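Single chain ahead, written as structure tokens, the form predicted on its own.
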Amino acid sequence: MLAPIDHTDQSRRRMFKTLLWVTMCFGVLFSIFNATRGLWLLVGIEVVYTALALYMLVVVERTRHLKTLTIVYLIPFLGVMMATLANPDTSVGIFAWIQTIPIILYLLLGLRLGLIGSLIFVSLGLYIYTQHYTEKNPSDSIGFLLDIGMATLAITVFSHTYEHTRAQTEKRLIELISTDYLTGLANRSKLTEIFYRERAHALRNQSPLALVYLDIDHFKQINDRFGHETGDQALRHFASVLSQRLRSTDLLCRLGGEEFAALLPDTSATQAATIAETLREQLASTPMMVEDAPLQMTLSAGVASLGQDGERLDQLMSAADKRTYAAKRAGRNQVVSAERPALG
């Protein structure tokens, strides 16, 4: 099974690579420029950092610690910028680079770290300016400081607003694509993502993992007798009743139609069968009101477990589905597992 795609991670890797390429290009240009002015310390720093950027370009695609690598790179990167600003022989125009700090930090580190880093390094940069340039021409320097400060503040606010909006939009889109619109439960896509994570946890800790396949009995008759609106109500009722009986660590999802599944971490096949039996009893004892009359609903369930029935989600789903079908053939309203065969 493939790991779920993290689009934010991919985007930040691309941004980081862009920064590395820019760093190398400007490092070469500035090292040549500073060499002509005899600023050999800056030349040495820029050459070393250009080499570091080249090395990180090699490893950035395969590292699993992108944020740590980014911070390790950015702190000396911004430190070099501050050192350059502090050099009295540096052109005053270098202070325009302060405005790039919020953009770089928000794009690479996200909302919280981007804000913290921007406040620290922008404030430090403006402070350095006041210490080195205001004495040369106070009136011009103060005006320049205000211009740079206000422009940088505006960029910081825009960067913060953009990153906050982007994060909220991404969160909402993830919810939409991973949630069943009718019941509010997770959908098959979310089940796949969570199974990948829980399987890794189970294999790492040698802990059990179970899957229960759940199917509403005679659901077509509910639709045919009462209409699809009542059928939708029945699906929501089913989801609500079962959600109340599961643990916070369990995942109940709707696969489609009247078919559901529950992923149960740290649960053996025997324990999963007991949980499924509890769900069956809870549903049977909680009728849905239709036209002021109680309508009893029942379910058939099949249980599969990691290792015993396979290592992949499709293998567990297939095993659990076959046992659910066996429960239906045996008369419905029962749970079937490897240890608990059909009654009929």
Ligand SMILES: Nc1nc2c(ncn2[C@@H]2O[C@H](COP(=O)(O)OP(=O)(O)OP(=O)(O)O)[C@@H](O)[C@H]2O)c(=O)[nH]1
Contents of the next structure:
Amino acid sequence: MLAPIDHTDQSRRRMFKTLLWVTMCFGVLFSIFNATRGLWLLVGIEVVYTALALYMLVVVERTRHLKTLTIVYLIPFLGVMMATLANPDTSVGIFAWIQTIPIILYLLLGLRLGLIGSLIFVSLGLYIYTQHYTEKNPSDSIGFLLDIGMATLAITVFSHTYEHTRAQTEKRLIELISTDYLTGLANRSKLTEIFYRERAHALRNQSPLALVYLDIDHFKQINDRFGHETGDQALRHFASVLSQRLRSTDLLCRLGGEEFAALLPDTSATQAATIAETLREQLASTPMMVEDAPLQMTLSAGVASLGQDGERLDQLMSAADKRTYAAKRAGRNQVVSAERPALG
Ligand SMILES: Nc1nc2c(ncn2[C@@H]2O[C@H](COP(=O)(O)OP(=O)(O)OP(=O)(O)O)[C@@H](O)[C@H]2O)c(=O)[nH]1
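Previous: the form predicted on its own; requested now: the form predicted in complex with the named molecule:
Everything in the complex follows now, all chains and molecules, and the chain you saw is the first one.
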């Protein structure tokens, strides 16, 4: 049995941990450095922040609210950075750190928050710079401001483009690993993921949840008689006919070969058997055209429901599979459920 797909962004978690380690190391170094210069307020802030980074490192691995935790950490992080920039005793070279803002924000928070955060904090950093240095040495500082402003703009554009491409690629990959290439339906791994989501919803709301196994009858004969290409076409036909009859909240998926399953939220076993019966009739009355002649397909189905047949997906699959097998043995082209035994 496949485990549900974990869409938690592992790369962001890793990136956040890297930032925490970097903050801790620099926190220690800067606090020693600032202590030697007698900047005790900064030393205090850096020590507290290093301790916070250490605490976050402990919780980051198991948190389910990674984005919130990241924002909670980043706001004081950027606040400390701004306070350091604003301190007239720090050197002008400290402004080079402004360039790390877009990289950190895009990699940790994604496109929208990355852009908003970068605009706010980069502008603020450059504003602080103009307040503290332009007046002291106007000729040097304008050039420096332009250099650092342009370099930071370039880094922001690169970070934005990189994050956009990465997010698109990730979306496409998730689509690919959860879709059956032949029919375009969801595949088994998507069913696993959606089942656990729907089960949580059903348990929370005390609502029913049903699973229907659907198996094309004598599919091998289609392959043997008309060839594999037509067999593939028959699978697509099956998927298309059944999809049209189901609700948008139902999930039809191809388990493999000529076996399919439909996950029906808010549906009792009795209702699911009626729906499966409708699907059976619809398929039988919608033949596929092969070599200009109609080819009728039929299906055998087995119904299982959450609670009655178990709590886990493998238990429901096993119950539905057994009932489908009973339908096959009883002559095919029929639906079997706990209340509706095989006929024949
Ligand atoms: N064309 C095509 N055939 C496939 C695909 N996957 C599995 N098959 C074929 O599906 C057939 C399944 O045959 P069986 O398991 O005997 O099932 P059946 O002929 O439908 O018989 P019953 O289920 O007992 O009614 C096999 O011939 C497989 O080669 C596929 O992706 N495309």
